Amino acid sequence: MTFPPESATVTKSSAPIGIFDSGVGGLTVLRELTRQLPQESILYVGDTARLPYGDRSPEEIRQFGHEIMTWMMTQNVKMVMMACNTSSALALEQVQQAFPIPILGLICPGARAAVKAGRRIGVIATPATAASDAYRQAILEADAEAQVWQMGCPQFVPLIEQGRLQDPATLAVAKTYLQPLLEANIDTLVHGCTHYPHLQPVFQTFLPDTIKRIDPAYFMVKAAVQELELLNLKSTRPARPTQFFVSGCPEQFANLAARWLKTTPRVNPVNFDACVTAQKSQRL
């Protein structure tokens, strides 16, 4: 299934915005996008066959990003939101240079919001994002006097993707990960993975209300609004239904996504390898 190409009835401004993540984490970006830009049509991709990204090497993350973007370009998207902090940390610059449409990441919008909220900033993220030091660097570029503590949280994404938010083990894991940040007396907590806002009910059971929570998805979408206005690409037509594609099991994604979408989406399979191979064949 493909969005139609530009024509008399589909203009560049009414083309869809692409969102991609390793799984359901990007639904937090989708939610913000539909709130702030309700006229925009959306194409959502979950690379569920290869999640979690947080344990992958930088080379793999860059390869995945290039494959997904290659496929996205065949879907006539006008902008792509990299709704994955790991990809934003490790692959954003490379894919921005390789493709001729606006591609937005999460790190810089999240970092700028964090320094406006506090000076003792904790970042929870996947191991790959934490190891990249991307958030620390972006935060210190925004405010050289800020203090930053980062915590890699490898178990969070699998627990969320397995739908285990009510599991007592999830609360125990969360307390273990966040305890060092609490001992550091942080005043601001950055959700350095788009999956993590799904854990808010868990965090609220033990995090002090005085700690400000930063969801980079909100600020990423604000940046998208500005970019679309600058490029005169905001849609003036009603949004078409969101289309969902996953590289893994469509039914599994649909059942999990339904918890946050309040409806079960129709999810299509996608094969990125086949798309890349076809593109290479066309160039030969």
Second form
Amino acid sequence: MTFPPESATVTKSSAPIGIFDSGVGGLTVLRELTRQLPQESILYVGDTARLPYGDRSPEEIRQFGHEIMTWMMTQNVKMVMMACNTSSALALEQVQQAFPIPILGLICPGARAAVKAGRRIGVIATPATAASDAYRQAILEADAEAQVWQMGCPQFVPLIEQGRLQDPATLAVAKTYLQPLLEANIDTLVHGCTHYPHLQPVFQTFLPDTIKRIDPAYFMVKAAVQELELLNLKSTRPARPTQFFVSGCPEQFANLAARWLKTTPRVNPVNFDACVTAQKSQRL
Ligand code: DGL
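Got the form predicted alone; could you also share the form predicted together with ligand DGL?
Time for the whole complex; same chain goes first.
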């Protein structure tokens, strides 16, 4: 497969940065991106029809990543930030090899930041990310002496996507997931899913201040700044309004996203299957 098609425009510094996640988790990356790179225009994709990714098989997660990247290329983005740890853990290398634009993931930036913060590292993540062992491997690569406890948290994403942030059920499951990590006496906790910073008040209830919390989004965006500088792709013009696309219900996403964006976004529907089919028939 060759991208971009010959007729496509040459990558420009004013082109948007693509961000994708299964749902509202990527908004925590978007927030960080607009903080560190306010001049960049953003195209946000939420694959809400197929969430949670954390319960999916590695094959499905790779297939979704490929489909979303195929669509991203039709939008002429200059860089893509995989604002999803599950995709970063299971699909990053594959899409990096298949598509000729910079694609950034969360695992390495998060792991490197964690070993700078402590030696007894807890990682909370989706079941698929925890099962992939990607964080443990990346942490041990950065510091072979570190100790890692990974905890799959299947109920967090569905609760967050339902907007049940302060619900008693959310507090109860948070306690179940965090207790073993507290008993292991961790000194650092990695938010290994981009949805989890939305639960900040819940974590504050259970975690002592002595445990350093790592949000890989901050470090991923720092890596993006360096990459854009290196490639001379930093935008020199003011950002255009962020464009939002979801594969599920646009209204539902808009209502949920409004909580964090402080304004209700205009959200467009997107069909990745149709895009992939169109790309295939063009090549026949
Ligand atoms: N926010 C994503 C992550 O960082 C995916 C969550 C999900 O859909 O399970 O892993």
